[in-house]
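Just one chain follows, in the form predicted alone, and it is written as structure tokens.
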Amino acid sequence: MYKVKVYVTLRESVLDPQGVAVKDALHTMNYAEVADVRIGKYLELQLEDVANVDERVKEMCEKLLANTVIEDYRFDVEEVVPS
């Protein structure tokens, strides 16, 4: 079994209005040291044993989990040993 952590973020070239709103709110709360905020998604997947885990997760990301036109993604795969 595998545990996969997927991180999806907007590309640097894409405006992030949610991030701007959070940064502005932090500034009004006297957190002036915050220079930038980018909002993203975090997903955890548990996969049964499958060949080519990296290839399968990449396929999932490109078909559903990330909009590859405006988002980048990365993932970490961890093999889970049953206890």
The other form holds:
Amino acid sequence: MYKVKVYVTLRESVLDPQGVAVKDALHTMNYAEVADVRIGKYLELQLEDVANVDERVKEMCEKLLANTVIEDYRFDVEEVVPS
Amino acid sequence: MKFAVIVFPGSNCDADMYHAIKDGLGEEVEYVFHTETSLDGYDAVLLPGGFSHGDYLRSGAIARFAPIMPAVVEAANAGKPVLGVCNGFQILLESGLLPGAMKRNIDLKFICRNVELRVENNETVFTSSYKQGETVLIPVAHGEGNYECDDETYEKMLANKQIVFRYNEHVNGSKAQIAGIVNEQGNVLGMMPHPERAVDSLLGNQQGLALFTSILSNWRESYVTTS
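Can I have the other form now, the form predicted together with its partner chain, not the form predicted alone?
Now the full complex is given, and it begins with the chain already shown.
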């Protein structure tokens, strides 16, 4: 089994309206040190044993999980032994 | 002329679209469920607004893989008019039939009101009944209508006259106030505002009807010329 953690965020070049709203809120709360906030999605996938797991997950990301026109993605694959 | 209104789980403007064709335009129209696989016999395809598949993941991202979508792509490639409004526009973007992507509105609010649009190109099958540069009042109702594309795509669309409608004001943060675009061939239109909600004088606004009469008169012209 694999546990895959996928992170999807808007590209650096794309303005993130939610991130801006949260940054403004943090500033209002006197956390002036916050220079930037980006909001994204975190997905956890459980995968059965499969060959070329990285390639499969990359495909899933590019086809469905991320919109590569405006989003970047990265993922970590962790092998888990079912107990 | 026979229109198909595609119904996804979560579509909520399908009945408005149906009404616009049946009662506004006076033409044939049928609902086609997303699990169908053929659009044979239809002359135009309408993707209505709503929240297909609950907008989970991203607006339109899951609908784009519905069983009916290969038939929608086929209709688009065959040159049939394909109109996507609001969520329908988002589905066209996700499926790659139109360039760009949608983000949350710049102020993060859901916007529901009439807005002024400028007709940027009246030489399309969707806009020929409007005047070039005309201002039309059409309702919007969306939370994710903030259109985004890279500069290269924008310049290309500008050169090809693919930008069909622009907002007259900053409505949602869209790049260059884009409200509606067509594909390179000009037979696929995506727009955030709802022309199908503006086809009846009883509701105080008929300015969307010209979009549907454009489709019909262009279809009649090509039908008469080719037969």
